[in-house]
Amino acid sequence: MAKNTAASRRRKTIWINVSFQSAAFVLALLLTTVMLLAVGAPPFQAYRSILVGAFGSVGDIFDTLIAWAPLLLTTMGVLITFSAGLWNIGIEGQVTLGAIFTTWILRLLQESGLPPWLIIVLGILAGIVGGALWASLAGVLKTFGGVNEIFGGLGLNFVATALTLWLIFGPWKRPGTGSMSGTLPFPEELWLPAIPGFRLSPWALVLSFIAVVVVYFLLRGTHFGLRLKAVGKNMRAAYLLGVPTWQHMLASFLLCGVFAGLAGALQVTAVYHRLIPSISSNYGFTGLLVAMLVNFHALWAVPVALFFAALNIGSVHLPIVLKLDSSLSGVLQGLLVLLVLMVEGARQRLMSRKIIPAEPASGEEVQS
C-alpha cells in the first residue's frame, strides 16, 4: 500500500513539474511573439525561418549537430560545478584554453613525422589538460583565496580572450600579418574524420555522448557524486559530517575544466581546424543556461541542448529572410531560462505551503 502511495505521489509530482515548465516555455514564446509584433515582424514566419534554418536540409541538420556536441560538453561540465553549489562562469575561458593547448600541440607536432591520428589524440588530450588547468585557477582562487567564482571566472575569461588575440596576432600569426580569421588552417590529415561531403565529425558526437553518460552516473550512482551534492546543498553541514569540502569543490572545477577543454579541442580539430578569436562560440555561457533548465538531470540536457543549438543555427536565416537580427534566438533563450526559474520559484513556494505534494526524497523525478 505504501509503495502504491509513493508511486502515485511520484507520478503526480512529475506531471506537476512538467506542467509548470511547459507553462514557462509557452510564456517565453508569447513574450517573444509580442516583441516581434511590436517591431512589425511576423512571428510565425520568424519561428518557421529558425526551424527551416536548423532542420531544412541535411546540411542544416549536420550544422545543428556540430553546435550540439560542444554545447553538451560544456553543459556536462557546468552540471558538475552546479552540483557543488558553484557558478563556474569561467567555463568560457576554459573552452578557449582547451583550444589554445590543442593548437599548440598540433603546431608543435605537425612536422614531427608521428602518425596523424596520434597527433590528433595528443592534441585533444592537451586541450583537456588546458581546460582543467584554467579551471583549477578559478578553483584555487575560490577555495584558497576567497575570491567568488563568478568574479574570478569572469577575470580569467578576459585573460583567455586576450591570450588568444595575442597568439593570433603575435607568435602564431599568418605569414605577413595577423588576421581576425585566425591562424593558418592545419592540413586535412590533422582534422578529425568527418562524414564525406559535410563538416560533421561523428567522433565529436561520440565523445559528447560519452560525457553525458559519465556525468549521469557520476552524479547519480557514485559516492563522490553524493558528497558533491552534499557540499552544494550545505557546505558547513557536509564538513561537520566529515566530507572534505574544499577538495570536492576543487575537484568539481577540475572535472568541469576537463569537459570544457575537450569542447575547445573539438572546436579546433573538428570544426574550425585552426585557432580563431571567438573559438568558444559562447558555448560556455549557453551551457550555463541549459544546465539551469535541466536542474541537475544530465539526460535531459540532450534534448534541451539540441533545442538551443537549433535556435542558434536557425537564427542565422533571420537576417536573410526577414531582415531580423539573429540575436532573436538569444532573446528567446534568455526569456525561457528566466521564466523557468521564476516558475520553479513559484512551484517551490507552493510546495512549501503544501498546496502541491513535496518531491520524493530520491530526486528521481523527470524534469525537463
Second form
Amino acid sequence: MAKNTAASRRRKTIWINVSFQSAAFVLALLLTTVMLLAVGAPPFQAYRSILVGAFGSVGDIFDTLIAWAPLLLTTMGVLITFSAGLWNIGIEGQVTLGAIFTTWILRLLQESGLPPWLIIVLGILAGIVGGALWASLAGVLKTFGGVNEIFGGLGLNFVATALTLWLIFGPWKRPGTGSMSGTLPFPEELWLPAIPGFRLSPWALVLSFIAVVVVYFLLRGTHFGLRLKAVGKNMRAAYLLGVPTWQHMLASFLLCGVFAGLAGALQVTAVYHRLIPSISSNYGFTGLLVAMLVNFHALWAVPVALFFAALNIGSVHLPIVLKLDSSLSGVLQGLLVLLVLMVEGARQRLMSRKIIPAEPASGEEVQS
Amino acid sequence: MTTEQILVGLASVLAAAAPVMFAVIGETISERAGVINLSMNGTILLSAMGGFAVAMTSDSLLLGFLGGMVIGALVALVVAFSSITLHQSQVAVGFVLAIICRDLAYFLGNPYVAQSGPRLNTAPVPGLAAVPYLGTLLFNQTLVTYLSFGVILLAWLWIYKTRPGLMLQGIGERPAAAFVRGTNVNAMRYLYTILGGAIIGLAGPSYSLSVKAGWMGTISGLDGIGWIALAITIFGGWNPLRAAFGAYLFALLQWLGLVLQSSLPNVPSQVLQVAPFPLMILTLLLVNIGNAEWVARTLAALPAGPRRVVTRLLRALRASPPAALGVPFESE
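With the form predicted on its own in hand, show me what the form predicted in complex with its partner chain looks like.
Shown next: the complete complex, the earlier chain at its head.
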C-alpha cells in the first residue's frame, strides 16, 4: 500500500516536472514570437524556414547530423566538468586546439607515404591530445593557481583564436597570401570517409555515440563518476571523506578536453578538411547550454543536441529567405535554457510552500 | 615620439578605458552586494546596439545613454530575480543571459548595421583645457570620460565613506549580521544589482555613441570586452580605485599593442592583439596564488629574507571576494 502511494506520487512528480518543462518551452517560443512580431517579421514563416532549412531535404538533414556530432561531443565533455562542479567555459579553445593539433599532424604526414587511414587516425589522436593539453592548462590554473576556471578558460579561448589566425595568416598560409577562408584543403584521401555524394561522415556520428555511452556509464555506474559528483556537490566534505579533490578536478578537465579535442579533430577531418578561423563554430558554448538543459542526464543530451543542431543549421537560411539575422537560433536556445532554469526555481518555490505536493525524497530525478 | 604625441596617446587611453570602467564599477557594486552579474558581455553588446538605435531614431544622445542604462538594469533584474527570488545559480543564469543578449543584439541590431548616427563630441573644460600637459591629458575629453572619472570616485566614496556603503559591504560579507541589524538583505541586493546593471549598461552606448561610434553587428569588435571587464573586477579586488587602475592598465596595454605594431612589423598583429589575455591570466594568477595552500608550504621552506619579500608581494597583490558572493540569503 505504502509502496503504491509512493509510486503514484512519483508518477505525479514526473508529470509535474514534464508540465513545467513544457511550460518553459512554450514560453520561450512565445517570447521569440513576440520578438519576431516586434521587428515586423512573420513568425510562422521564420519557424517554417528554420524547419525546412534543417530537415527540408536529405542534404539538409545530413547537414543537421554533421552539426549534431561535435555538439554531442562538447556536451559530453562539459557534463563531466559540470559533475565536478566546474564551469569549463574554456571548452571553445579546447575544440580549437584539437583542430590545430589535427591539422598540424595531417600537414606533417601528408607527404610521408604512410597509408591515409593511419594518418587520419594519428591526426585524430593528436587532436585529442591537443584538446586535453589545453584543458589541463585551465585545470592547473584552477587547482594550483586559484584562477577561477571561467576566467582562465576565457583567456585561453582568446589565445586559441589568436593562435588559429596567426597560423592561417603566418606559417600555414595558402600559397601566395593567407585568407579568412583558412588553410589549403587537404587531399581527399585524408578526409574522414563520408557517405558518397554528401559531406556526412558516419564515422563522426559513431565516435560521438561512443562518447555518449562512455559518459553515461562513467557518470552513472563508476566509482570515479560518483567521486566526481561528490567533489562537485561539496568539495570540502568530499576532501574530508578522503576523495583526492584536486586530482579529480584535473581529471575532469582532461576528460572534457579529450572530447573537445575530438570534436575539433572531426571539424578538420570530417567537416572543413582544413583549418578555418572559426573552427570551433561555437559548439563549446552551445554544448554548455545543452548540458545545462539536460541536468546531468547524458542520454537526454542526444535528442536535445539534435534539436539545437537543427536550430543552428535551419537558421542559416534566415538571412537569405527573410532578411533576418541567423542569431535568432541562439536567442531561442538561450531563452529556452533561461526559462527552464527560472521555471525550475518557481517550481521549487511553489513546492516549498506546499501548493504542489512535495517530491518523494528517494526520487531519482531529484537534482538539487 | 614627441611629448605631445605621447600625451594625446595617453589621453586616448583614458577615453578608451571609459566604457570598460563603467562595466567594471557596475560589476564591483553588484558583487559587493553578493550578486555576480555574469551577463556583462551580452549586456554591453545589447546596450551598445540599443543605445545606438535609440539615439539614432530619437536623434538624442541623452536618450541613447538612458536606453543603455535601462537595458542594463533590466538584464540585472532578471539576474536578481532568478538568483535571489528563484534561487538559481547566478553563474548559470548569467552565462545564459550573456549568450541571449549577445545574439539578441545581433538579431535586433540587423537594420542598424553601418548606419550613421549621432556621436558625442569632445567637450574641453573651459580654462582647464589650456593647462599645459594636464589639459591635454584630462580636460580635453568627452562627457563620457569625465563621467567615468566621477563614477570611480563616487563608487569609492560610497562604499568606504558612507553609512549605506558600510551596509553594502555587510550584505556582501556577512548578510546574516546585516539582517540582524535591521537590513532587508534581499531588497538591498535587488537594488544594488539593478543599480550596478544600469552602470554596466552605460558601457554599451559609451562605445556605440562615442569611443567606437556606430553599430557594426558581429564585426563591432565588442564581443569579449565584458569577459575582460569581469576579470578586471577580480583584479581590482572589489575596490573601485584598484579596479580603475586595472581598467587603465588594460587600455594602456592595448594602446601599446597598437603603437608597437607599427614599429615591429615582424611580430604578427594577432600576437599583440591578444597580449592582454595571457597578461590577464597572469595577473589573476598573481592575485589568487597567495591563497593557495601549496604556496604557503613552499614559502615556509624558504629562508627568512626572500620569504619576507615574497610574502609581502603576494599580500599586496592578493584579493579576496566578498564572503557571501553568489550565496543566496534566507532570513528564516
